[in-house]
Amino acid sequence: MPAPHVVTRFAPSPTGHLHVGGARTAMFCWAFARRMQGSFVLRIEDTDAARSSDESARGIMEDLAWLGIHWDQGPTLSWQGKAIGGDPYHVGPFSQAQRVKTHYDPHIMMLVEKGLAYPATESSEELEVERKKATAAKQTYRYNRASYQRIASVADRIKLIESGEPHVIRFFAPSGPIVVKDQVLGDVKIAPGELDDFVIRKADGLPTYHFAVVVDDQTMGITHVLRAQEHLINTPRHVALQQAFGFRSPIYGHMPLIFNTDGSKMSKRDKAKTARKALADAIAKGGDAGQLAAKLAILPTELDAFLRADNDSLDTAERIARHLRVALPEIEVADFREAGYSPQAINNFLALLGWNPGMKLPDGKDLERFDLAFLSEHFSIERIGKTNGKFDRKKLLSFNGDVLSAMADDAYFEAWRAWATACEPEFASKLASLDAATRALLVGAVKPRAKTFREATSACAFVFARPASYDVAAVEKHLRANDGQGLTLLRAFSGALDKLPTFDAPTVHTAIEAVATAHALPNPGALAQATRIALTGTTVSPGLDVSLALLGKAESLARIQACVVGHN
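Return the coordinates for this one chain only, taking the form predicted on its own.
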């Protein structure tokens, strides 16, 4: 079966979770392939043996599958009872580590035999001396081709390679200009002599990224390469290698980057920055760094190094965040999954960071809300912009809230339970224990006020556990102030609730208004806040009538009584 005309690819390095920027790249590659009735390839670039892991590779695949970005060719993943991936055109394997002997080594030797690549035996120490000389002379360092000149014949170069003497393989860079034809940025020209003789095979025998990607794109039939602009610096090297082999060059499109709203690059280091600031604030307020280190099970010297930004340890950041109860910013797709975001909202939001459908709504506003089906039908490279995107978290949260609120209640509950099963299994078991009527009441209480499933979980946590403590400031303001007005209202309200023949939200609402009227309150606010403190320990909860109905009569009365007794 011949390969389809258009073949795109997403080629992540399995060194961690999938960054949202990578997710956008994958989505655009997928959408273009779908629009053109082509094929989308997932390739795992794992030649960095020290940093790559099978666990990361699987995590990336699961993140893509969760987003709905399913690949036509690539490693096989079982997802929700279906298999994603495979090798219908027999161009695999799709892990670069498995392609060294079968694909990269033969192509390396092709270049060596043509005199276009050669072994270089300089040690890292020798190269460092040359770099320092160039720096001292205020010149750009370029490898001086000493090994090429020392070993003049192709036969001798091959003999050295086969001898086992330590070496790398360098590409003999062309002296002429290089032109990268880019569908987003236009032609990008590299002046003659700009490229140096870069390494294409490392001393450990593994190819460099530059070499492997060129061989893979050719042998896998990749026709279009869409990737972030940060890769543009690499593309002239790839074009030079393609020309040396006589390969066709894929059609390139280098897309704008994604930044934070403050203009900084969105990266995993943002988590460390957030934790570092929280730690500094805690110490400034009188916290003892040594005691904090002990509580965090971190050596004081390591904590001090983190505080000075000598390292951005994710483990340290997460420990600090848990201890200080600070939310770290979501950066990877897995972060957003765990926070309870909808894949539909993430896809919609990411698609607008660098692409515009160019369509208007009847009221004249730009079309912004759409799904993957719409994207795959309308995506085009021509509508990719050049301006870097700003990751507006408030806008994403708004998108997500709209997606969740638009769900039917039954669908919302099932999606919520599915999220909890994966991310909060203990809470998932509590949801599963509820009867149909309570489920409906619970969804009705949290859906209008929660923009993520994690927010929904927090909003109803009081239903499953009595307050472990009470907000001190709230107690003073809403219970003890005005000669204990709040406590007086709670006693009266408890008596009214106890007399109710039924205990549903409408009946409870009537009781709230009756007690407020009986005490000449201008509105039920004072009673509501006092009751919320009794039920949840804070002044925050869903609608009070619904909150009481969720707890039931006996539990509501018990909590009110406990609060009154505890604060007399």
Second form
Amino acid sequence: MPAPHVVTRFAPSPTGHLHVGGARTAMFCWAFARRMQGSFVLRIEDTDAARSSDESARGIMEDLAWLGIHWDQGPTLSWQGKAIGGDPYHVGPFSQAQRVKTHYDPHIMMLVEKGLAYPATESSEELEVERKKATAAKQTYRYNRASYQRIASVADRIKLIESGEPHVIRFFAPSGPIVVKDQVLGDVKIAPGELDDFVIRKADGLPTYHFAVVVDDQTMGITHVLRAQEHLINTPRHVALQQAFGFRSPIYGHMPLIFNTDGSKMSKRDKAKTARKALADAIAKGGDAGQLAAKLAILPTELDAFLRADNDSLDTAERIARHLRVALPEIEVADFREAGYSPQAINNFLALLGWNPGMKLPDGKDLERFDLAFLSEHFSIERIGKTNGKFDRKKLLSFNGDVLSAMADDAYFEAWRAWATACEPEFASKLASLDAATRALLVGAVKPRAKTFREATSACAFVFARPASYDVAAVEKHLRANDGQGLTLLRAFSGALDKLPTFDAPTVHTAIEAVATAHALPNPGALAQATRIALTGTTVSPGLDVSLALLGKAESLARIQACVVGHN
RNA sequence: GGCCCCGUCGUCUAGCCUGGUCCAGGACACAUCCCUUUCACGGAUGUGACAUGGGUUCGAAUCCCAUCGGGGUCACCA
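Moving from the form predicted on its own to the form predicted together with the RNA:
Next comes the full complex, this chain leading.
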């Protein structure tokens, strides 16, 4: 099989979940490969042995698969009965840790033999001292090539490398200027002397990112590198290495970064921050820290440390959030997945953050809503923007609401159930137990008032559970006021409902109006609100007729009865 | 601080390359109104931006320069 003329890659390091920024990078790489009828590679950059894990590599792959961003080459993942990945061009393996002896070491030795790389024996601590000195003197630190000068011959260098004495390998940086050809930003020139002799192999024998990337991009035939702008500054190093080897440089495109709306970095620590604030508020309102710790099953000292921001434990944050019922911000793709977002909305929103099709709809409005299929036909590097973006959750939420409400009722129900099966198993079994008519009624009730599946779930929670308590202010206003008018109406309504031969929404609707008219109400509002309180404990619910029909006659009457008795 | 990147409504952006059709268009958010038995959905309307200052030009959001502002990066992390 001849190699395709366009090969892109997404190369995450498996040190956590897939970040939304990473998801966007992957999507653009995927889309460009599709558009050019090329190939898309997934490569796992696990050269940081301490922080990498197979578990997170697998999580990243699952998130990508869930988003619909499927790779043509890379580690294989079986997903919904299909296999994603594989090695059709025999360029694997796709985990860098597995390429050390076969790929990196030989290439490193080539450079050493050419005099373009050399072992260096300074310890990290020694270098740190030098760095601090330079900073104190307001100078830019650059490695001084001491080891290069000290061991001047290639033969001696090889001897040192083979001796087992601790060392790193450094690359002898070229003295000329480096130009990075970037299709998003234009040519970026780096002056001579800006590059120092960076490390290409660490003391543990693993290559650094800079080195592995260059060798892998070459050996995997990568033609286009799309990545975040934070890597721009690294690119001259990669170009310098490519030139040392005589490799052709791929075409680069550095994409703008994504931040929180307040301009801060979107990171996992945001979850800890949110939880910490909630905790501080709870304590300020008179909550006892010791009791809280006990309820959370956390050591008081631990909780205290968290509160003082001595640590950002995710586990602690999640316990606090669950207990205090606050929502932690979604940061990673997995978070959005659990919150009941649809992949299509996430892809659409992310694609628009830094790219734009630049097309108009027939009515003159901008074309903004599209899916992966559209991207695979229309994506272009030229239309990637240059300015950093802020992640506006409200817009994503709005997109998600639109995607969900555009789904046919059956499809909606199936997607909802699939989400619940993965994220809310108890609720999933409740959904599964419903008959077809009730399902349709439920979807109709919930779809327009929920922007995520999690919201849909809480919007219909009342169907599956009687009110645990009644909203005090609402009871005062809608049941007790006017000499208990609400309670009187409830009794009358209960009698009317009891006499209904059938209990579907239209029949119930007629009954509501009949009772309202009989009591000379200007509109059914007073009756409706009283009934809502009886059914849900609050004044918020789907349409009252639908809510009653959903509960059924017996359950509706029981709740009204319980409410009336409880408030006499 | 050095080096590099960027600067259009609160946010994401269209327009910029190829100056006039832009007293700058769309989307989300916000506000008001309509619909309505609540909350939503839906419909209508509105508020709101070319960072600043100089050039070039008959004409500049669009070209040039400077200033200011934001960001990235300065590891044996990626």
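Treat the numbers as computed from the prediction; the structure is a model and nothing was measured. Positions refer to the first chain, counted from 1. Between two forms, the rigid core is the largest collection of C-alphas that superpose within 1.5 Å.
Core-aligned CA deviation for residue 488 between these two forms: 2 Å or greater.
Here residue 517 counts as shifted, since its C-alpha moves by at least 2 Å between these two forms after the core is aligned. Positional change of residue 293 between these two forms reaches 2 Å or more at the C-alpha, relative to the superposed core. Comparing between these two forms on a rigid core frame, one finds that residue 477 has its C-alpha moved by 3.2 Å.
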